[in-house]
Each structure stands twice: as structure tokens, then as C-alpha cells.
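We begin with a single chain expressed as C-alpha cells, specifically the form predicted alone.
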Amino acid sequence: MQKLGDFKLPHFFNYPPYFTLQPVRDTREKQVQLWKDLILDYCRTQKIFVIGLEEDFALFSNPVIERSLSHEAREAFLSALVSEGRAEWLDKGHRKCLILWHRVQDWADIIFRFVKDNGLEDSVMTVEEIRSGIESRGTELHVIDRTILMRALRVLEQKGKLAIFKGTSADDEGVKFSM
């Protein structure tokens, strides 16, 4: 089996019509869903937050067997994410696409559980501290992209488990947990 750094990549991975739209409707509602799953998959164990349309992007190409994925392709995977709400184009020319791995509640979840399992009920932390303290080390919250971070703490802060503060700079940013 093939594998990208420690990921294992899928057999598909070395079939190259799978690197070219498929023409079929049923045969490319098949691809689409592997290449979805692929994408999520890897950018979960590779905690990778953005892909760029336009840039290499290591999934998007197989050089054992000499394909790429066109740029129509990449896009078309990439729109099947944002049409389930597992991704979002990040800017109006689908140029950069923020992947949603986990959604924004269980990211709020996972925060949640996070709060809970270390003792911080009642702490203040920083955003800055959740994304790369020493408590989120080993956590899926270790470097956390920000955006998808605030939105979950504004989940938890509409429920009452949190109120955000402002500092004077984005790195002074805070939260005070009152779970």
C-alpha cells in the first residue's frame, strides 16, 4: 500500500481514472464520495485546516502513476465538502477552501470535553493557550486553526459555558470557562 509521509492512502489512490472527473453519474457520485472521504481523512491526521485551489496540494497528485487531479476536478471534490457543510470556500473565486474536519459543534464538543478532563471549569485561558499551550499538546485542539476555534467558542458562548473577552491585540483574546 501506498503511503504520503505515515498516512496509508487508499487502493483507489493508484487507479488513475480516479484522477479524472468520471463521466458516469452513479460511477462519479462513487468518486466523489472516496475522494471526500480522503480529503477529510487526511487533513484530519495531517491537521491540515486549508486547502488552496491553486496550490500543490500533496493528495492532488500521484507521480507512481503519472496523474494529477485538473483543476475542474479539485474544485468539484472541494464543492461536495462545502455542499455538506464540511467545508467553506474562504474566498468568493474558490481559490482557498477551509476544511471542516470536525464540525463547528463538535469542535465545540471537543472543547467541552477538553475544559472538563483537564480542570478548567472555572479558568481563564487565552485563545492563543487553547491552540498551543501545554494543556492542548496531544489534543486535536493543538494548533487548532482560529477561525474554526473562535466559531466553536461562540457555539459554547451561546449555551452559557464561556464568555470571550477582548484584549488589545487577537493574542490577547480570552475566555472565561463557566461550565
Given for the second form:
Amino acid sequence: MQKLGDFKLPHFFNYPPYFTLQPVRDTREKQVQLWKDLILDYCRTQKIFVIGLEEDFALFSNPVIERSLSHEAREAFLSALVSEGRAEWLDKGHRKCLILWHRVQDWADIIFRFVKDNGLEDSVMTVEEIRSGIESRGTELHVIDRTILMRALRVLEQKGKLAIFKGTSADDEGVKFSM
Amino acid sequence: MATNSLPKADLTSSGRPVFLQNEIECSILSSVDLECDDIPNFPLLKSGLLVLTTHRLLWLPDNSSSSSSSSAAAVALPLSFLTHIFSTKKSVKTLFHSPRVRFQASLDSSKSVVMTVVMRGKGDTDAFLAKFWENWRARAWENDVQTQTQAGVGSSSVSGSGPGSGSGGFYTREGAVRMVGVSGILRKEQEMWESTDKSLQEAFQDLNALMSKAKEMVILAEKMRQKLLSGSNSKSSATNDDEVGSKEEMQDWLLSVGIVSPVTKESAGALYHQQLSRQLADYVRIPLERAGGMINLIDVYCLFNRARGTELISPDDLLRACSLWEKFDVPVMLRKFDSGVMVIQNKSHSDEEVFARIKALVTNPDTLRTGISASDAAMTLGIAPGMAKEHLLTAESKGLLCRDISPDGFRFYINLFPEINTDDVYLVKDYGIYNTWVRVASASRLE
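The form predicted together with its partner chain is what I need now, so please give it after the form predicted alone.
Below, the chain from earlier opens the complete complex, with every other chain and molecule after it.
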């Protein structure tokens, strides 16, 4: 079976029509479903948070069969993810797409568990520390996209689980947990 | 029995009269009654279609009306039976009832009867009467007999379907070859003659000269055909393939020219499209068979006009003739594809059959891996590429195929999407087309 790095590709990745946007409704629905699943799976295993439509993205072309997705097809598949809440356009021109292989709510739950597991219920951390500190190493929070992290923290803030405050240095914010 | 009724007229499957050899339709009137008081039990021939040809006067039941089941059978009166046409007296009385034409005919040697044609429709009665006279006087049927005896080359096959037998109608091979465009030329000549009556005498001579030339041409064409026939039969083994091919082509060509009596606006008048529609339905049967049950409208337009010779029809006329098929009981139909391409197909033609062939085509080990293009399909199915593409697109819309557009072109693959399990994208069942495809595809990559 073909692989992309350590990612195992399904057989149909070598099926040329998989790379052409199908016009017939039933066929297209199935095709879109398969692409959505594959994109989420791949991004989760490879820790990819943002897909740029105009940049090379390994999944969007298959050199073995010499096929690649058209811009229209890329946008169609990502839009399908956006409409399900599994992705968000980062700009109006739909050039960059944020992939949410965990929904924001799920990310909030992960942070909650991370804080509990590490006994950080009442401590203070910087946002940067959550992303790249020793505690988060080996967890899904490691090198998490900053935009997603902030969104998840705001969800928790609204529930009164923590407070976000401006840090001493302008480029980083602090988080005071109170769980 | 013969004295009691008129001879029956044969009709084609779409309700057009079957013409005799060299017989040309001249005028059609609708809502016509044919009456005869001299014959006891004369059938009730009410509001039918009256067709005047160079050889006969035909009365057809009007089957486009709803009460077709009760209508009488079509009858034909050979003009050679006619002994007299009564001139219509203009009187006050004639102003108030439907125009009628009376004539005398002898159905057998002993007895002659008077018949009346009552025209309840709107047709041009005077023009009809003039044509009626003209055709009766022209005695076209006598020329046929002469041509037959002069030609003499056709031996058994030709004389077997001489005038009167009427089998095959305007598909008679002899007829088709003989009349070719000459009938059209003749009629054009005739038209001119009518419009410019100042040089009537002169034109008459022209016409006669043309007639005799026409006879020669017909004899020549017949000779050629006979030669081709006998040549390919007797020594086909001796001659090389090339020669046989060109002979067949030549014969094909000779046969594809010539509808003996094309329906024209002039002869059919208001009934033009209706009659054209019927004639077209009869005509397309053979090309349709050859094309495998479906043929492009444009191709039909070319073939039909070529067969008509000089009496060309417009694309609009063709379209109208085709759309009239819905109203008649004919075995063919017009079909419009989603792409807008229009074709003529047999009513019995089934898409399922075509789909089955396409499916077989895309599931062999090679095409499973590479897909097929429209031209691949055209070659295998033996149809035009444009037609093949329509079939492929229809099969795609039914979910049988899916497309692949790449720099290599536009190709179609068997649709594997329904076979893929969304819960486990890596799962491939031990059987089925997806399994076959996976094996074929991975085998090709190992090579």
C-alpha cells in the first residue's frame, strides 16, 4: 500500500476519478465524504492545522498516477469541511483554511484534561508555555495552532475555568487556571 | 368481387401509401369522401385522404383522427381504369355544397361506373382537377411498360416486381435506382412549363426530349447495377478485395440515392409536414438499422436530403416532421439528450442494452486501469464519437461511470465510489469490482 511519509494511503488514492470533481450528485457526495475523511485523518496524524490552497499540499496530488486536484476541487472539499464545522476559512479569498480535526469544544476539553492531569488547577501559564512547554510534550496540545488554542481558551474562560490576561511582554498572554 | 370494390392499396407501417415503380405523388387533399352509387355495397369511404399520383387515385382512411378503428381500408383506383372525367358545371348550386369531381371508370371490361369525389376540406379543388386531368392524359403507366420491355436486362428479378405488384414501395431497389433525381428534374421541368405557358409548345418538346433521355439514363443505371451484381456474385473469389469493396460501395451509393416520390409542399400542401413525417419514418428504418438503433439528426438530414435528390427540405421541416411522430403510430422516435444533441432512435431501443455493453467495455483489466475515451467507445460500439459521448454521459448520470479529466484528456472509468466503505477506507472486500480494480492497479505498478 502506498504511503505519504508515515501516513498510509487508501487504495482509491490511485483511482484517477478521485482527483476529478464528479458532476453527478450521488457520486459527488461519496467523493466529497471520502476527501473530507482523508483530509482530517491526514492532518491529525501529521499535525497540520492550516492548508494553503495555493501552496503544495501532499495530499492534493498523486505523482504515481500523475493527477492532482484542481483549485475548484480543493475549494469544494475544504468548503464541505467548513460547512460541517470541521474547518474555517482564514481569509475572505478562501486561500487559507484552518482545519479543526478536533472541534474547538473538543480542544477545550483536551486542555481541561491536560490541566487536571498535570495538577495545574490553580497555576498560571503563558499561552506559549501550553503550546511548547515540558508539560504538553507528547500530548496533542504540543505545537497546537495558536489561533485554535486561543479559541479553546476563550471557551473555557466563558465557563469561568480560567482567566486570560495580558502578560508583561506584549507578544504573549498569560492564563490563570481556576478549575 | 372485383366488380364490387376497388383494389386495395398497400400502406407502409407509418401509413404512407406504397408506391409503384416510377409512381409520383402529385396532390393530396384531406377530408375527402369517395362515393359510388353504381356499385352495390360500395364501402363507406368518408373523410379520408385523397392522394393523386401519376398512376393512381388513392383514398386512405385518415388515421390521425380519433375514430380510426372504424374507418375503411385504403383503396386505389389505377388511372388507367378511367374512361371519362366530367367537367364541373358552375352553377348557383355548386356554390353551396362541397366541391365535387365526378368521373367514369371501368372496373372490369363489361361494366363502367360513375364515382364522385366530394371535397369537404379546404384544398384547392381547381388545382386538383387540373392535375387529375393532366395525369390521366399523361398515361405514365404506359411508359413504364415500354421501359420494362426496352430495358430487358433485369430478367427475372426486375419483372418480378413490375408495376402492379407494388411490393416494397419506394424501397424497391429497382425503383430507387431508376428514378434517382430524374423524377425531381422532371417535376421541376413541369413546374416551369406550367408557369410560363407562353412557350408551351416548345417546352413540350423539351419535356419529351428529357423523357427519352431519362429513359436512357434509367436503362444505363439498371445495366450498371446488374453488372455490379453479377460481377460480385460470380467471380468475387477471383477479384481482389479492393475491387469488391469499391463495387459494394458503388452499389451502396446507387441504392442510397432516390426516394421515388418525395413529399413536397406543392403536392401535399397543408398536409406537408404530416406526410413528410410519415415518409421520413419509413425512410429512416434502414439507416437506423445500420447505425445500431440510434442515429444523429444531422446525419439523417444529410441522408434524407440526398435520397430526395432535388426536393431538399430545410432543417426546420425535418425537426417538425420528427416532432409529429408523437402523434402517429410509427416505430421511431425523436430523442433529445441533456446536452441538446438530438437523435432518432427505434422505440424498441433500450439504454440498458447500451449500458450493458459500456459496462463490459470498462471492466476488462486494461480499461479498468486506464479508463476509456469517447473515441474508444465509438470504435468498440461501432457508432459515431459524438453519439458515444452521449451514451457515456448518460451512463455517468446513471452512476455507472465517473469521469477523469487530466492533461491526457477526458476519460471515463467504472464508478468505484459506491464500493468504497466510508467507515473503513482501507477495507477492500475479497470480491467485487473494487477488489478487481485494486489487484489490477497494484499489479500494473509493480511492472
